[in-house]
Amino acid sequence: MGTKMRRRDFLKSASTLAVAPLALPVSEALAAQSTAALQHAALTFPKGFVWGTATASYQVEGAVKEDGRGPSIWDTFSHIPGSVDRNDTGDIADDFYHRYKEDIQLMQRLGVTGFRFSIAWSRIFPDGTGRVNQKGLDFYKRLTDELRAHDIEPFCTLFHWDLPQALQDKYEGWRGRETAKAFAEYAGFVAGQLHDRIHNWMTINEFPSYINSGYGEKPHNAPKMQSTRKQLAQTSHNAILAHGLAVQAIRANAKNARVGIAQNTNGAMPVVETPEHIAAAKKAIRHFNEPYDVPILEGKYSDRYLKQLGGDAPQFTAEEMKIISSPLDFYGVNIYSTIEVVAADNEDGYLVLQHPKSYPKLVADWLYYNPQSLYWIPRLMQEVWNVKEMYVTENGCAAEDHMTEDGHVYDTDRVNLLRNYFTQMQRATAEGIPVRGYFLWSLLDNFEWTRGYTQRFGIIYVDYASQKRTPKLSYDFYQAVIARNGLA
């Protein structure tokens, strides 16, 4: 699931200061100068910081059929009657493939320092291994020059659900270690090529998403392969081993590679914020990601997990488990909403908290408002696993955005739901906790899974039949909050 703005701040500070001898003395007029101008400095962020914005390949490129591209997962499973509302596909989606520098542009005023973006795994190898389809790296390598042509950083993502269908034929997708190991080849190969033009890497968007929703017990998206508990199992660790073997392909083949992932961590936070809650919360942040980021940050399955498991328990070997903990550079951390939890006298030390019926979400129904989450996570990524840079590498909403008789997209509520998620990442970054860096999901409108163009997450009107791009009220909010570097 990014953006920037013009530097507002002197003409206000300055407006301030011509009207407020009318009303106070000097000195007291120049005290509650320098009291705002504390207040603003402690709503900041990091010098440095990054700003950004995400989308991801199938979503917003379109151009499915073009120089040599070839089928995703994604491009069958949409083009089933049935499987996405209203029988939408990403066939053109926002026309990325050829829109990208218009988009750039856009990127640009908005004042973004980052983008994150994925590569189409089948643009690149169209069988998921052996021949190499050169028109489509071509594409990748005009995007990353005009990305850095216009001083944006490129933060790339190798995979983000769209499978090359091959691989899903041949080997049953994630299924397969073989998939694991044409992912490896996949991603070295690309580092090898594109390693002059990006530094920043991410192996693998979102584990729980793709192959819970993909291959679990009840499917709903690509390639909906219905699985036992202990085939999701297998099909879980190769997807992680997928990752480790990445990891260690970009390190091989890229000189300088900052290597990172983009994860859903499933989120944890004390209701109240109290000794025995908080404790409670890093017991329920590290149950809660048993399958993923456990063996990631630890190098091995919980004993817990395992137990629980039985004889569903996925194969491993002690070598995958040091090739999947391959020390990362960054932990991405994909964050929407959290888990609320309490201190509990039971086996768990917690209880979770059921949303009620009034509990406050926007359009998506698994988007609970939550601006906790933005402080919460990343200070129990920090405390938990010891994690010393993260990015939150996906952050917004869907709203219900609609284009007035005037031109424009007062999306009000993405922006009250911005400010109030960024105010608990500033309180994060604040506190020392080590958010380096921020990618609003998302630049467009775009592709939304199975809700097809239903849902708009992006602070970019884009009107589909004419492919008109129009900033939103949201866009000039992320532009304001970028220029200064703080709460807007």
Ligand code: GBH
Contents of the next structure:
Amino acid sequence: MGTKMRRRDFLKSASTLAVAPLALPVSEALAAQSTAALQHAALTFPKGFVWGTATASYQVEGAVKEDGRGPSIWDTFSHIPGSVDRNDTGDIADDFYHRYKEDIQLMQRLGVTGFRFSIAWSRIFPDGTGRVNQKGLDFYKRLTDELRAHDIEPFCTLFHWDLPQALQDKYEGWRGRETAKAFAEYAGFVAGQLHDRIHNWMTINEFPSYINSGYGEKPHNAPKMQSTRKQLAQTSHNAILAHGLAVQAIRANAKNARVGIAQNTNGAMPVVETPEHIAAAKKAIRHFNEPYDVPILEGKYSDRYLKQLGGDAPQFTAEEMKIISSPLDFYGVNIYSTIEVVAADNEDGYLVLQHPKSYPKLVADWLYYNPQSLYWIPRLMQEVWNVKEMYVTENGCAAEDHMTEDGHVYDTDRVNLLRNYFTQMQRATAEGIPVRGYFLWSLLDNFEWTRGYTQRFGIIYVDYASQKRTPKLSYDFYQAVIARNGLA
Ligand code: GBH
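And the form predicted together with this ligand, for comparison with the form predicted on its own?
Up next: the whole complex, starting with the chain shown before.
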């Protein structure tokens, strides 16, 4: 190269050293910058990767008495004083029912290609079964038409916890097997009505979160129905049966449907990445998911699970186990954190490590900051269960968001979290682990169940009094990630 360094090379070394380049024409400086950016090409995601945001009906819609919607167990529960922080309810929430057009514009500006939302069962069947409420159906037609008009693919969840109150009253909700049948009827009907608009379906969101915490031995979520261990095991069974029946009903009514789930599979992760610890994590993830993922993905309950339950084991037939494990087109997993394990010389072959008190978190007490969950959960899903196509159907965090006097929300903690989680998801896709898309929880601050409006998960700030939306700094960050389909 001789004694004279070429300008380009000089710039490269200048940027490595983080020294400001000498005054150059702007165009040359930019060209040099994009050359440098190309060197980071490894941090991109596969072509066609779906970037999206996620919400759920009761958490954003409001309009709970409008256009013939029937009550759900969350209407009932949130109105019982003491159930939810500050006695907040979803009566108005983000008023998404009326403001969805504005919110879709914000999504379009963000650049997302997918939107995960849920249908409120009691808008379609106000009594859970039987009579159809056309106006409720029309809302989801308008919503999905508007999404399509903005080139955003709808990803529809059929059940995100707002069970029609009528089914709680008639069958004790999910405790009754009849509810599983009612769910399949509803799923098949909606799929038949909306299949030209919606191609991607998820049956049920997070079994443990609404079964264990709604019908468990110490319930704290709607319908807060305390159960014995035996009743709980049967209720869990009814829920996965509902899932399987719905998969079949959707396929029977919508020819080109792609059917999946949105489950919060309990993750496991080797703290130290050596073969023995990785093997331990593989054993652990099967043990951690015995009531739900194992029967869905393996077609049977594990012997260990049935033995542990003994006389409290659920009643089921071989036919039901086939239905429960109906093949899926994709597996959606909501990933926020994971359980860390090490190999151990005990019966299980691993040891679960408790989180030390000083383990990092933002504000949700359960949400341990663990970016590697976005790598290890998909990797173990593939290695243990041979899952061929996955979506991260939720990921995100709550933060203490404050608006500055001039109207900005600088949520650098959320940006920091997202950047690190994305890095690990990129590691997964770069290794060929089949994660096809990602849905950030959430588009908007919303009704965070028993935390009400006290925890904000949105990348758009919502002033609940005025319903004004303000994109946070994390919105700008996500927009840049989507635009380059990767990380800088
Ligand atoms: C998801 O649940 C939900 O799908 C979504 O609706 C929700 O808004 C979002 O995440 C954020 O929370 O009280 O110690 O028993 C997240 C997973 C699992 C978190 C159950 C709370 C209860 C912890 N949830 N967990 S505890």
